[in-house]
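Single chain ahead, by itself, as structure tokens, in the form predicted on its own.
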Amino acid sequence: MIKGLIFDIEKYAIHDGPGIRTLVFFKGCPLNCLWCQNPESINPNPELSYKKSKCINCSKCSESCPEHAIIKNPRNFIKNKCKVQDGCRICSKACPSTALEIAGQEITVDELLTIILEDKEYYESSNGGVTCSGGEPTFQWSFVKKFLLACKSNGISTAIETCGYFNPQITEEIFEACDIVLFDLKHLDNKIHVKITGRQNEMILKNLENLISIFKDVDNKKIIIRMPLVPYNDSKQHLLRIEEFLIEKEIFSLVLLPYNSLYKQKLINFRLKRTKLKISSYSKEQLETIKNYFKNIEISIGG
């Protein structure tokens, strides 16, 4: 039986598509964006999180670990001994204070659909639905497609959030499975795109062009273009290029997703060796100035 690997389910989400939605976070992403707000999503395997503030120093985790990966308490953790990626859950089950949690739980389509259906009345009353996020949901496309089609067969509107880096051959399948595509652009300059995400943008831009062509003028289908707003792409020159690019594609709106630093605590919890960016969140005044750069498309600020 096909299973997906998810790391979170957020109910009553209101920033990831229209209406009230359930947001499902999938593990695995082909990009490695410097500012990634879900750094635990990049690795396609399960990972162990340790929240120091919840730890009561009972040592039950170290006593239970068959690999001796935890010495006395989770502060002393030998990552290469841990078997969480192989399915071990012993330490997290032994922890009485939920200081140890696993990001990455296997789930079947039926199990996930059961959770989604619990809130169907909210979707219907608000024109909401389900949104697959991550990570990158197309990274587990076989499962995600089957899940989204199951949602549609139950009358639930479907959406995905995508970075656009996927096999072009699944474009028609995305059209079939998704009512809404939330497409995140990072940068139009290929060299800069490689520097800040680890991947070239040629396939991303081509996939966007293909999606626009098949979604265009189709009732109940929509593409929403978004852009994470970070100091690497927020120059007036680049933003005006974005505006020109979107107008050429007959897209007249853009959602900006301002940088925030909430991911830094996750780097600590998951012991991830990633750089903590020394940049600040945008002020209201800065965002207003940036919005005023755009003269010919509608700009909104996302959460």
Second form
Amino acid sequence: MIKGLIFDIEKYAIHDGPGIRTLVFFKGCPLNCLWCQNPESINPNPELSYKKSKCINCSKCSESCPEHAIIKNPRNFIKNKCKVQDGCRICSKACPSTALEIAGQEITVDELLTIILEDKEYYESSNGGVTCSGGEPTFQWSFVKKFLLACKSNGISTAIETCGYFNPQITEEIFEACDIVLFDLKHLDNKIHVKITGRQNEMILKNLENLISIFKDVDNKKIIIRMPLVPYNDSKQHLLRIEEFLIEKEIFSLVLLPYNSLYKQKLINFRLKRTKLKISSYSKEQLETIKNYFKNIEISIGG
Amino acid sequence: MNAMNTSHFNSSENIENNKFRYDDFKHLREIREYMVNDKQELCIERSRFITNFLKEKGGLDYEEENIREAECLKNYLQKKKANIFPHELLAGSTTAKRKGIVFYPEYMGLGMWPELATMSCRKNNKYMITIEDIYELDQEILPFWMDKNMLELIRRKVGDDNRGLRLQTLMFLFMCSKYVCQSHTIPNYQMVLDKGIVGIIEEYKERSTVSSPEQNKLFKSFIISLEGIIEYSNNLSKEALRQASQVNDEDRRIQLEKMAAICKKVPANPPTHFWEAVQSIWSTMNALYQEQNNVGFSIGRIDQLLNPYYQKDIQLGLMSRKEAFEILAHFWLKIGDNVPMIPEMGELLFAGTGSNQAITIGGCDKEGKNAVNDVTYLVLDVVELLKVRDPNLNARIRKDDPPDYTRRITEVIMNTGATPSLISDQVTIPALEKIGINLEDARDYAQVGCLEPSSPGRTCPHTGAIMFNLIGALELVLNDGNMLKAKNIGLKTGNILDFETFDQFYGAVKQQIKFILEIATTFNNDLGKILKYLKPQPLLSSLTEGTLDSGKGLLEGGAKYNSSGIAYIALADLVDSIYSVKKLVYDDKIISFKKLHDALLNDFKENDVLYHIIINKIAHFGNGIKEVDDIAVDLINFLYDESRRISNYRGGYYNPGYWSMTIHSGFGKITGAMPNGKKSGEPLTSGLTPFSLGQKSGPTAVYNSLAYLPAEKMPNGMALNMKFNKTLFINQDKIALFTSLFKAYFAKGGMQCQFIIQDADDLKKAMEKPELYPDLMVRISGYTAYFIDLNKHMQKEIIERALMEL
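Could you give the coordinates for the form predicted together with the partner chain, as opposed to the form predicted on its own above?
Now the complete complex, all chains and molecules, led by this one.
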């Protein structure tokens, strides 16, 4: 049976798509954005997270680890001995304080659907539904597709959040499985795009164009364009280019997702090394100024 | 209503454009400031009059008790100070003070005796009093009551060795509230409006011609006490005329003359107009509060009571919506003109409580048709603007509610941060039917006290009769009949180490609960008999449907429906603890019962790992996990059967409910560590709100767990506190999601829910600088309190309760 690899489920999510939603976070992403808010989502394999602030120094983890990958406490961790990628969960199960947790849990469509159905009444009363996020949900498309179609056949509205970097051949399937696509643009200039995400933007823009053409004028289907707002793409010049680009595609609204630095703690927990960004969060005034750059499309801030 | 003919509004205008601000009224802000900020003064007027009366007549044995009480009440109502305060549109006041504490020496009055000199400078809820009044209480009033108050009378009846009395005095396992009050009911204001007091008197007179001598005596007492209301109202009328003759302001003179006419007419006669209807209710309330304590004495369905008068006045152009708003706003502020008297020790249990006079809006009519009306919206507007603690507003929620209604409710919750609390018709009406209330009467239900549903004007529900500490029963089982702070008070259920199976352990818990329940209800029934002698309540009896036909007083079971209410406290802690023992000791055998017990006795001090396993690895109630929630269902079914098995002293039965005001904090203080991770002295869970440290799945999971419970087995109501961070609701779309959330909860079968919409930062700031937050409201459990009135312990709890945010 096909299984998905997820790292979180968030219920009562009211900021990603319309209504009350349940968000499912899938592991694995082809992009590697410098500011990635969920850095634990990029690697398509399970990873071990250690929250030092929660640790009660009980050594249950090191006592339980059959590989001796943890010596006394997880601060002394020998990564290449650890078998978490092979499905080992012993230390996180032994940890009483949830300091050790594993991002990356295998789940079947039925198991996931059961969890989703628990909140069906809330989706119905609010025109909400389920949203697949990540990571990049198309990275596990065969599972995600099956899951979303199962949701639909249970009368649940479906959405995905995508970076747009997927095999163009699945575009039709996305259309079939999703009522809403939350499409994240990063940058229109290819060179910069490569620099800040590690990938070219050509396929992303092409996929967007295709999706727009299929979704266009279809009842109860919607594409919402979003853009993380980071110092690499927030120049007036680039934003005006975005506006022009969207108008050309007959899209007249954009959601801006301002960068925040909350992910930095995750980098520590997962022992991930990334380029340090010397940028701080946007102030209210800055966001107001940026909003005012746009004259012909509607801008909303947040998720 | 010509006196206030200054309106710019009429009923046909959109509700949206029809909201009022303080600036629209000359004096509303000023009156509100007075009611919120001014000092509360202890009022001894009532005590003085009833004491003198009884002294003169030779004490409690003067006449048959109903006649004695009626004469005593009438005598006082004749002399009660007739107050009309500056700019106010309603005549009369609960006490002689503008904002007063009623002193009831026959109930807990003596409990205040040692504190009389210090209560004006205690930390929370200061009461002001004059030296002269202290002197009079010390010398004249309290000595008379030393052998005549509830506590003394029960002690003499049952003897000091009585188990119920001992446990009651300890207040570890239960608390019978009859020391403090009976109240917790809704008088039949509909009857007062429809017939007028004169009309009601006529009915009793007529019936007297065909009744037994005993019943005649009873009806005579009803008539005497009802006459007292008329005399009081006449005095109010005279006072209005007196003030009118002395006032310089022409507008006020006209107003006072109008008020004089109104008080001459109502409540003696049925009102014709809106203002008259409101005054009629208010004058009647004033009188009722002189008969017995002002706790949980509720008003009922104000929108249904007042709408006919509102519609008529509006249609005939006699009154504008704005004028109605002002009258209703004054009424709202007047309702809060009295605060229950709580001795310092009681502060621990009932921190920050108002008098819990519940008002209910919305719902349906007798045929089951949606009954939301113009006054419903008027009430919401008033509550939104005034933001005051009392009265306690409850909104009934139905599937067929107009969208405007639920939208306005959400807005008012957002803007007040706390009120109204919500109750669902879908499950509440069947719950009432199940306990024998007919469908028509069940459809008419309103909330009493905190949140206890009751069919108004025809029930004697004493919904707050017993507060029962469930976790205390568990502590008794864990320690073979002992509590950590009191030995040999429970049933000896045996050494826990001898429980070979989970079922044996669980069975012992149930046995222990039954044992205490038996003691508590027996004691409550004993108290009821005392009450029947000391406070038979002829006035309230006369204003309750059923007494006319049965020829019996309220405490003899004369009401159409009779019941007593039990509030079971800390069900969530009990469920979690039982599940925890099941998993740790019996199913997964992670630890022996001995070791678990040692860890509890040691307050988890050397068992950090165990503590964390319990908090993080053992499921808790409120996460939508069936295995755990099933224990809650089983216990609720068990408690329903056990409670409904026991009859009270009025021929009714005990109804179980799940709410705790702030008592969970006090009961938590005296109980030790528990297998669910509650540490020694920490507060228990409030109402049916899940344990905050065990909540891991967000608000929908909490709702799912609560909606899974059998609401029809909770006829005495339940409280679920949901705390939301304000930042969740940044725009209209998100606010609409809040409405969707509670509607789905109720569609799934949820019974009740109330909210705290606050920033934790707000609360922390208020704790540091209380003077800057005099009107910061928080919802405790079934009622709203001013945050700064709470003790530090409660303030911390409110702050720490898990913030349900993303």
